[in-house]
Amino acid sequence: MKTRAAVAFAAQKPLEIVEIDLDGPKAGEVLIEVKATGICHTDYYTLSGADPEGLFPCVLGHEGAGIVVDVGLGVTTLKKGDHVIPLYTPECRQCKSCLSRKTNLCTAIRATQGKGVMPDGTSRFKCDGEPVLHYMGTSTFSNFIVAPEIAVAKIREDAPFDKVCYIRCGVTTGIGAVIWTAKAEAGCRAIVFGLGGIGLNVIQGLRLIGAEQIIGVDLNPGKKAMAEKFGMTHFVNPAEVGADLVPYLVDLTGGGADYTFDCTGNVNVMRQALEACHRGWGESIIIGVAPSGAEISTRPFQLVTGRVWKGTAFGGARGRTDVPRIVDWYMNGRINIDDLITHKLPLERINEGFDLMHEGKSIRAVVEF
C-alpha cells in the first residue's frame, strides 16, 4: 500500500513529504493508521546528526495515536478498529527485564529496533524500491505504520488523538518520573530544573501525588505563569541567584529537597540538582538527555552522605500497562494536556513545527493527518 510520510533522507536536511510504499503486517505485527503525532526534541536530535544511533533515510516520529486497520498472524491482544498508541518502549511481558518487575526497559526487540528495522530484520517502508528505515519502532510521521504487537498500547475510543498522542512521550516521561521512578509521596518537597514540556509534566505529577512544595528553576521568567498553572509553588531564576543557587535552594527547602528532577540535559545542572537534595535521603532523577559523550560528576561526599542519583526512561512506565491508565487520568480530568498542545499543523507544514520548537514558541506542536 501507499502512505504519505515526512521522510528524513539525510541529517541536517528538512523533512520531505513524499508518498512511499508500506508492506502489510507480518506475524506478530499490526498496521496502524496514525491520526496525530507530536513533534519532539528527540526527533530533532536525530535529524540534527548528533544522535550516534541515527540512521538515514528514515521516517521519524514517536508520539503518535491512531487506529488498527489490520493485524498479522498470531496477534491476540489487538483487533481491527482498536484505538492505540504505538510505543518506542515495548512491553513483551516475557523477557528477563519484564519479568523482573524492576525495570520498564523491555529487551525483546531492542537489537532490531536500534537498527531501524522490524523484529525480522527488514523494513516495511520503501521509496523507489529502496528501504526506508523505521524510527524508535514507531515512525509516526507516516500516515500508516506497521508496529510489533508488543509495542502497541490499546486505549479507550473516546480519547482525542490530537491530545493523547503526547502521552506517548512527554506526558508519561514527566509524570512517570514522579510516580514510578522516584515513587514520590504526598507532602514531599521537590525541585524541577527546566520548565519545558517535560518539566511541566513533572510538576503536574508532583501535584497529582500531593507534594507540599514544588519549586521550578528556569532562566526564562516567561515560563512562570504556565508552571504555576500546572502546580508550581515557587519559581527561581538562576540568573538572579547566581553562583549561590544550590545553597539558596537548600535553604528554600529547609535543608534540601526530597526529590529533584533534571529536565535540561545539561550536565552542570544535573550536578546542581543532586547537590540540592536533602542530606541522608534526597533523590535526584535525571530525565534530560545530555549530548553524546558528556559525563556527569560530583564530589563522592554528596553520595556517601545519602543522596541518590537515578536515571529514568519513559518515566519508568510500562507502556501497554500504564499508558492506558494515563489516558484515563486525562479523560477523567486528573491531568492537563490541552494547555500543552500549543500548535496544530498538517503534515505538509511539519518543518514549521520544528521551527516553532527551536524558537521557543511551542510546548508541543501536533501534526494531524
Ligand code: 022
Second form
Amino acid sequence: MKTRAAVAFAAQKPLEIVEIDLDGPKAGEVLIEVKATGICHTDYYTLSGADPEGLFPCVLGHEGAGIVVDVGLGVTTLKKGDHVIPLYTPECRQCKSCLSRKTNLCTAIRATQGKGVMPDGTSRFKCDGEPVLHYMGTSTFSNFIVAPEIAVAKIREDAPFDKVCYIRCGVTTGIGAVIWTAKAEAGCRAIVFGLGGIGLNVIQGLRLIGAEQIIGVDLNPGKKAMAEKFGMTHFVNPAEVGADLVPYLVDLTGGGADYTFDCTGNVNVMRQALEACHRGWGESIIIGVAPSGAEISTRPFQLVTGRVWKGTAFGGARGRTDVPRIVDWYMNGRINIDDLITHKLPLERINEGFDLMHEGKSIRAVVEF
Ligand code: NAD
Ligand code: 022
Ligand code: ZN
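Given the form predicted alone above, I would also like to look at the protein as it appears in the form predicted in complex with this ligand.
Let us now look at the entire complex, which starts with that chain.
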C-alpha cells in the first residue's frame, strides 16, 4: 500500500512529505493508521546527525496514537479497530529483562530496532524501490506504520488521539520516574531541574503522590507560571543564585531533597542534582539524555554518605501494562495533558514543529493526520 510520510532522507535536511510504499504486516506484526504524533527533541537529535545510532533515509517519530487496521499471522492480543499507542520500549513478557520484574528494558527486539528494521531484519517502507528505515520501532511521522505486536499498547476507545499520543514519551517518562523509578512517597521534598515537557510531568507526578515541597529549577523564568499550574511550590533561577546553587537548595529543603530529577540532559546539572540530595538517603534520578560521549562526575564521598544516583528510561514503565493505565488517569482527570499540547499542525508543516521546539515556544507540537 501507499502511505504519506515525512521522510528524513539525510541528516540536517528538512523532512520531505512524500508518498512511500508500505508492505503489510508479517507474522507477529500489526498495521496501524497513525492519527496523531508528537514531535520530540530526540527526533531532532537523530535528524541533526549527532545520534550515533541514526541511520538514513528513515521515517522519524516515536509519540503516536492510532488504530489497528490489519494484523499479521499469529497476532493474538490485538485486532482490527483497536485503538493503540506504539511503543519504543516493547514488552515481550518473556525475555530475561521482562521476567526479572526489575526493569522495563525488554531486549526481545532491541538489536533490530536500533538498526531501523523489523524483527525479521527488513524494513516495510520503500521509496522508489529503495528501503527506507524505521525509527525506534515506531516511525510515527508516517500515516500508516507496521509495528511488532509486543511493541503496541491497546488503549480505551474514547481517548483523544491528539492528546494521548504524548503519553508515549513525556507524560509516562516524567510521571513514571516519580512513581516507578524513585518510588517517591507522600510528604517528600523534591527538586526538579529543567521545566520543559519532562520536568512538568515530573512535577505533576510529585503532586499526584502528595509531595510536600516541589522546587523547580530553570534558567528560563518564562517556565515558572506553567510549572506552578502543575504543582511547583518554589521556583529557583540558577542565574540569580550564582555559584552557590547547591548549598542554596540544601538550605531551602532543610538539609537536602529526598528526591531530585534531572530533566535537562546537562551533565553539570546532573552533578548539582545529586549533591542537592539529603545526606544518608537522598536519591537523584537522571532522566535527561546527555549528548553521546558525555560523562558525569562527583566525589565518591557523595555516594559513600548515602546519596543514590539512578537513571530511568521511559520512567520505568512497562509499555503494554502501564501505558493504558496512564490513559485512564488522563481520562479520569487525574493528570493534565491538554495544557502541554501547545501547538497542532498538519503533516505538511511538520518542519515548523521543529522550529517551535527550538525557539522554546512549544511544550509539545502535535501533528494530526
Ligand atoms: P526541554 O528542552 O523542553 O526542557 C529542558 C529545560 O531545561 C528547559 O526549560 C531549559 O530552560 C532547562 N535548562 C537547560 N539548561 C539548564 C540548566 N543548566 N539549569 C536549569 N535548567 C536548565 O526538554 P524536555 O522535552 O523536557 O526533555 C528533557 C530531557 O529529557 C531531554 O534530555 C530528553 O532527551 C530527555 N528525555 C528522557 C527520556 C527517558 O526515558 N529517559 C524520555 C524523554 C525525554
Ligand atoms: C525519547 N527519549 C528521549 C526523548 N524522547 C528517549 C531516548 C532514549 C531512551 C529513552 C527515551 C533510552 C534509554 C535507554 C535506552 N534508550 C536503551 C534501551 C536499551 O538498550 O534497551 C533507547 C531506546 C530506544 C532506542 C534507543 C535508545 C531506539 O529505538 N533507537 C528506548
Ligand atoms: Zn520523545
